[in-house]
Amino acid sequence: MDLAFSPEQEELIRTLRSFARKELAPHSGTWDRSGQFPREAWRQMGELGLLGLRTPAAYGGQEADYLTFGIAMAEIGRGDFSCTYGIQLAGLAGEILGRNGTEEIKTRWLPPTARGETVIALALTEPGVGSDAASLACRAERDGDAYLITGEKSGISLGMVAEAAIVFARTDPAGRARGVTAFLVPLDLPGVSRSPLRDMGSRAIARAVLTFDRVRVDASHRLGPEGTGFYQVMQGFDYNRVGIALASLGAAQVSVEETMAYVKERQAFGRSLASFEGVSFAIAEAATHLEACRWLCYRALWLADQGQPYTKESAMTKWWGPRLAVETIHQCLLLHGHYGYTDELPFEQRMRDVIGLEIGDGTAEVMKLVVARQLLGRDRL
């Protein structure tokens, strides 16, 4: 078993860590306070190839392996957590459009998305439908050579700034999962409206409520046959959930590194804080847990790259990674005393940002149910 990164992956880590430190971290607090979408950072990530990692090479992508995707999520998470949404959502769009879009759709939308010039959102969640994604109420009715889409999507990351969205709508009222179809919907079409949401964290990704009032979409914008939309998005969730865990761990890891530097310099009772076991033991525990979770993530992505099942491992990382990151960042905040509690230091923002992905892409409860089913069998639960 080889647990080492390749020379190319080591170089990627160095490059992205430097980029995150120099180009993202200095602006992260400003983006958070203003709610400004970091469009220039999106373009920079596009230039680095990060937004085309899961896009076919013929349309400007990299077709990178899953481990490379995970490395990118972890390293960008060290600089600005919101920017990791660009990697994951462009990746999902690249896969879904690349596999299911017409040639016209792929040529029009994939290259500028990979370059960071165009933003595509993923519109799955609805006000009354979160974890039970097979029960969507948004509907798409056939009307000649087009579809009329009606319904509401809520909590849509990048919803206020995206040029288009992959919208999942019901084409068969009785079909549950088999009745859901995916469409690429330009968000400047008549009948589309957007309302911003005021979130606790990740404010720069401009989450929104999207409303569709009989929006007419040409049938050429349907992605794959009717009834396949649910399965298209679920295929991407396994690897994306591991990426979310690694992004969370990236934010936690840089917090631990900053805290280690601080406690070695900070004096109390005539000696450095690092000399007190109450401080050093907390750091040792955090480092141990982060290392264990990180390697579980990389094993999951290794399994994915080998074409082996990894749904169980993916769900394990998704519930554990964000929760562990929140707990670790919280501990780092406390070790900095009152200044850790202010917005002069990045801990409170990182903690707010990561909490959002204790919910998004699958709650801890749903992830534990997935793990339990894999271990015990569906018929036992």
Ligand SMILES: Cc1cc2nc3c(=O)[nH]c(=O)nc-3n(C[C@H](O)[C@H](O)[C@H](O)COP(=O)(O)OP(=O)(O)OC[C@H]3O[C@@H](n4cnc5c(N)ncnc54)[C@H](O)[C@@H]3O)c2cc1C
Given for the second form:
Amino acid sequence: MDLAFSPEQEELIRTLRSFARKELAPHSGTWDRSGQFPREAWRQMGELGLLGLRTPAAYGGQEADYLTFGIAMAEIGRGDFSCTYGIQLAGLAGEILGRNGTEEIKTRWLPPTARGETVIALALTEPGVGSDAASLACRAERDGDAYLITGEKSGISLGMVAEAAIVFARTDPAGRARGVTAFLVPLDLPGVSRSPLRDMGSRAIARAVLTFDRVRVDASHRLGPEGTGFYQVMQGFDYNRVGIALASLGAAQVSVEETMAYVKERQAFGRSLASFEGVSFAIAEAATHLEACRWLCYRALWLADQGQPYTKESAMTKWWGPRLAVETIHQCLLLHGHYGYTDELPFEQRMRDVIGLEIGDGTAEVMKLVVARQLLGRDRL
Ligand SMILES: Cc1cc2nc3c(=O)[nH]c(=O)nc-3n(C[C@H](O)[C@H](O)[C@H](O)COP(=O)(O)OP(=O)(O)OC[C@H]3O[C@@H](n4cnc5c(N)ncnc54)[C@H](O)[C@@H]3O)c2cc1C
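Having looked at the form predicted alone, could you now put up the form predicted together with the ligand?
Now the complete complex, all chains and molecules, led by this one.
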């Protein structure tokens, strides 16, 4: 058993922590208030290799292991939670296109995405289906050497700024999950329209509804054989969910550190706040929970890197990590008194940002279903 990071991983943590503190955190509040997509931060993350972690090296990626992906999510989550969507979505695009795209698609889209110059969104959810994604209704009908895509996708992160989206559409009306096919759809094609969503958090990454009205996509843009789309995205969800948990814990961890510094300075009743057990025990509990959840996350990614099953551990981290982070950040906000409740301090934004990923990529209830199925057997649930 070895529960320590390697010297290379420690060095990566130092580099990314410093980048997040200097380049992301000072702008995070401005991006949130303006709703401006931070393109320059994307380019900087591209330079650091963070947007090609799961992309084949032949197409500008790092082919990094899952632990490295997790470290990147945790460290960038300390600086700006919205920026972790870049690592997630470029990671999923790297995996899905890298495994299933034609040579032309990989050459055209993967290198600029890894550099942070283009953005690829992932369009699975629809107004009528979220948790039950296998029942999606968007359809793709064969038309000679192309497909005509018709349908609506909602809640699509980066939807307003992406140059392309991986769209999941039904090619077989009868097939449920087996009837779903993935396509890489450039979003400047005729028949695509977008409208912005006014979400409570992660406002800088421009979540959108994407509408496809008989959008003609060349058959070369189909990713893998017909009927394999659902399985392609499900493969990526397991590791990405752990990454989401780690990003949430990163936002919580930095909040605890800031709170520790504050309560040592702030005086009440002639003493520092830190000297009251009501304050110091809350911090001790938060630190304990964060430590436990973080190591569950890293163990899940370690299992992934060993090629062992980790669906159960991944689902455990996905419901627990964001929830724990929200509770922890809330506690930190309260320990700052009224200052914590203002937008002068980052806690209210961090809470709004992390709450989104209590829902996105699988709700807590759905994650507990996954855990329970693994524990009790699928036939019981
Ligand atoms: C921040 C954020 C980012 C997102 N980014 C993307 C993206 O990039 N691409 C994309 O395609 N989608 C994205 N989504 C959409 C997201 O994946 C869905 O919102 C999510 O899967 C839940 O689906 P729903 O909203 O339709 O809720 P529903 O599925 O309608 O669920 C509503 C409620 O019912 C509960 N519920 C549902 N089924 C069960 C059950 N069997 N047992 C118990 N409870 C159940 C849920 O837990 C939830 O509380 C994003 C959403 C958010 C909030």
